[in-house]
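Below sits a lone chain in structure tokens, taken as the form predicted alone.
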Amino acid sequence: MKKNIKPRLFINENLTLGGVYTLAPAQAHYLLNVLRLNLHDEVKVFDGKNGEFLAQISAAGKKETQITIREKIREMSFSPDVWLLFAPVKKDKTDLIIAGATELGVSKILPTITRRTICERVKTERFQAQVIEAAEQCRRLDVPEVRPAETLENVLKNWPKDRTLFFMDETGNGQNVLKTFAADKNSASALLVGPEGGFAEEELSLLRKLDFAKAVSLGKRILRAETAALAALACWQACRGDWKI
């Protein structure tokens, strides 16, 4: 690893200038054994609340590795307020959704169990580790919240009425995705992507009756679940998020 390319770590503590923090064993192993960093080498760190800091490895022992915060290098900024609801799919495809959604600036991830969801075992801790890793790599300052999996019915039952829910309607009955995103005036949004095989008819019927839900179409082609999730987020960012001109 080139010395001028500093590694970046999420520290789940309240970071302050001059503060000394003990790294988790996995983080210490990564810096010392994988990247071969040494005492006094520098790393970038962030906590999701206070911006980004430059830190120095101030202790590198076998039992404990510590860093000391030296300088603040970026003020805190938060990603747009958009949630992603998706039906879990096969492991590698779910990994792609989680990492891609983090890179695309989603603020909350809600695994949602639908009638046709094939993979119902959801490991929330694993998803949380994945969003942290993706945030470290893409230079985000905040980390998306990962919620435990819930059924679609339960999610809708407790839905905040001031947040628009855009659901991807693969039947061709949805409105143009870009025009619909641009026309909606709610500051808070959520995107719902169905499972492989699509939503069941009763689920679509339920969604179409909800005042806060809007059906959108991603075009004539039927997209894979992971493609649809990332395409929808990219469209939302272009119309409503921090890509908007």
The other form holds:
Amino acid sequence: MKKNIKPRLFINENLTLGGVYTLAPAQAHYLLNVLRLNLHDEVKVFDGKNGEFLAQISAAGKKETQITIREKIREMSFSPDVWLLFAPVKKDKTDLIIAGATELGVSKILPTITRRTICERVKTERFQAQVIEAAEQCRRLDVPEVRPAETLENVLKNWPKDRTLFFMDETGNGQNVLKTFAADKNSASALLVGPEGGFAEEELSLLRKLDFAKAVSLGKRILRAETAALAALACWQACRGDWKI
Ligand code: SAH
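For comparison with the form predicted alone, please write out the form predicted in complex with S-adenosyl-L-homocysteine (SAH).
And the full complex, kicking off with our chain again.
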């Protein structure tokens, strides 16, 4: 492995300069056995709260692997405030949504069970590991929060009214995506994407009655759920988020 490309790890602690941290066994295995790093080699670490640091492997024993924080290399910055609500689909497609949404800077992921959601067993611990891996890879400094799966009805019942819920409406009744995002006055947003089978008619009529919900069209072609989720997020970033000029 080329040692000038430093691996980047998320450490779920409060990292401080000079601090010594014991790595989880999987992280230690990855650094020492997979990447074949040695004592004194450098890695980049972040904790989602305090920015990014350069750290050195300061103990690489059989029992414990430790790192010591040497230098701060990036100040903390948070991703824009946009949530993604999506109906879990098949495993590999859900994986694509989770990793892609993390790369696209989502702040919170809410797996949402709709009438036609096929996959009922939603493994949020798996999603948690995936957001961490994607955050490490894409160099973000924060890790999106993953909520336990909830039904659409419950999500809507407890909705924070100052956050606009843009729902991706494949029936042709939504408004242009960029116009709808730009016209919204709330600073906080959420994007809702339906399952492979689409939203049920009663779900669409419920959503249309809610003041905080806005129907969005992603054009005249019907997209797969995973394409729709990532396209909606990309549009939001370009119009309202950190891609905005
Ligand atoms: N089975 C449905 C399509 C579902 S697509 C049908 O044949 O009509 C899955 C989800 O992606 C939809 O529920 C919607 O949220 C989103 N989506 C797909 N294409 C879209 C479009 N053109 N505009 C808005 N949302 C779209």
